[in-house]
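Okay, so here's just one chain, in structure tokens, the form predicted on its own.
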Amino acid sequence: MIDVKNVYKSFGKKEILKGISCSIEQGERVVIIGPSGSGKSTLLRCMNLLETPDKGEIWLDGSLITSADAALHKEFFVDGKLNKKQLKSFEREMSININLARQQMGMVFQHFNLFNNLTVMQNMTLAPVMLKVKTKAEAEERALELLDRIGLLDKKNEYPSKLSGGQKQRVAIIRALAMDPKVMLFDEPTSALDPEMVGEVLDLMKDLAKDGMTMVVVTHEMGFAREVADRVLFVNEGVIAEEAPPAEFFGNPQHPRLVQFLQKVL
């Protein structure tokens, strides 16, 4: 479903990702853990192009969604000269692929990112209607169905300021689901919540996992990783230092930095 190939990303002189490659299969739940500043969130944001990789490729469901540097691709050159027509055609295709990719990847952020001036219902129907994925009636029907699923149907006309942190994050998750994405990306979805609210968000994510949703989750919730993940990746200093199924990952870690990390968080 997602192929990350040799991706590099720097901010100024600081290199964050140093040639990361990984694949996410359809229906797979992959959890990414690691120390703060290791590149976990940057990797996730590169997957849906909220951050543009400096180098490397991102593929979604068989389509390349990262535009290539023309200078690196020989097929754009004829007798040493740049074929601008062919390059423009490629860039148009990339633009189409990028827009489709963003519609197919739901993103859930640490701080909810709900529109505070819109009601819960308006937050949920805005993107499907504006992008013409659904009619207004279809979008509202889907929103009501999702709100009912998480027990917040009575909050449909409330503004985000009236919701608890856990309610905001659950609304943010179903807002992403309202687009019927192929993949859900979660960037530390519980780290801004009070401890008592974490459980209700994790329960919703577990339900999505049971439904077979392809999920990539950056989190510090080790219990969730053990219970839900098919595979856990440990990112350290911009590279994937180790990856394994949860039982092996937590029960028999190999990389010294992972051993050290788990001793501190478990």
Second form
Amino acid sequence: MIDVKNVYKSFGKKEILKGISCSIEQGERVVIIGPSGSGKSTLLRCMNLLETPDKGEIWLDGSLITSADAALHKEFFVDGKLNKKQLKSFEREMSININLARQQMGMVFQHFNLFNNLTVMQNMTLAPVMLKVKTKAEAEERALELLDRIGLLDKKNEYPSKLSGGQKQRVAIIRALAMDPKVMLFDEPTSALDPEMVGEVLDLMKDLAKDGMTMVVVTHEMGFAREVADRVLFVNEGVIAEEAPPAEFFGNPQHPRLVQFLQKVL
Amino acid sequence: MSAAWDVFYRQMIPLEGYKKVLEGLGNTALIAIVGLLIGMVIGCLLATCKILPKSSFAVKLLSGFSDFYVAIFRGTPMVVQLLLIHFVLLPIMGVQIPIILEAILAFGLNSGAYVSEIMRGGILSVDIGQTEAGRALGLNYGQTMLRIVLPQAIKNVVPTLGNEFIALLKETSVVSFITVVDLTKAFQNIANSTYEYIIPYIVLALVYLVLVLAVTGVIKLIERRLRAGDRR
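Can you switch from the form predicted on its own and show the form predicted together with its partner chain instead?
Let us now look at the entire complex, which starts with that chain.
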């Protein structure tokens, strides 16, 4: 479903991703863990191009969505010269593709990022209606159904500032679901929550997993990884240092850095 | 003092000075309000030019122009701009328009420079997470800007924009340099024709004060309505 091929990304002089590759299969639950600054969030954000890779390719459902290497493609050279016009139109098409690709990838952020100027209901219907994925009536019906599922039907006309952290994050999750995405990306969804509220968010995520949603989760919740993941990736210094099913990953870690990491967090 | 009052009263009511004052008040309000509206349009455009991701040459050019514009209009006094437009720019271009329009134009162009910086600050004050959430849902840059970022930015800049409007309102008192009769000029005429200066100028000051207080009240009202969804 998502293929990350040899992706590099630097911020200024600091190289965060150093040629990372991985692939996420349909219906798979992949949990990414790693020390802070290891590049796990950057990897996730590269998948839906919130960060543009400096080098490398991202494929979604068999189509290339990165254009970073476009200038290197042979077809844009005529007599050894870059055909800028053709490259421009290719890039324009790419940027439309990026928006289309993102519609299929739901993203949940550490800090929720609910739209503060809109009510819960408007948060959920804005994108589907604006992008003509659904009519207004359909979008509202779906929103109500999802709100009912998380038991927040009575909050539909509240602004985000009136919700607790856990409620905000659950609304953020169903806001992404309202676009009927093929895959959900979670960027440390419980890291900004009070301990009391972590449970309700994890429960909703487990629910999604049970429904067969393809999920990529960056988290520090080892319990969640153990229970829900099909595969756990350990990202260290910009590369995937180890990947294995949870039983093996936690039971018999190989990489010395992972052994050390698990000793500290478990 | 009561003699001075009588002179002022006679000039205002029986001699119909109040008509001139109302006309001046109208001009003052017109220049300030339309000037701010023009300023907001120009300011939003300039701010957008400066905030767009600088990927192409065209965007860099626009951003450079925006810097140039702000430097010119913020770097010279309002009165000088007014004089330049009235006595230099328009005559050279051979354009003739009513002087009230000249004043509105000058104030709009000038205000645009200040509003652009206010709007830029407002847009930057909106958490980047809001933009990211919009883009992650598949909205494009323009849609995210229009529906998510700008509404929050405008809410954040209402107090500062109010400040700009009040400053503009008071600064219109220089339009008499190009012979527009505004509030100040109307009272000046009354004072000059009676040789009684004390009362007309005190009343003039009070009228400005009342105007500004009224504007302050309206701004507060707008702010309260926009902050309906806020915690603060």
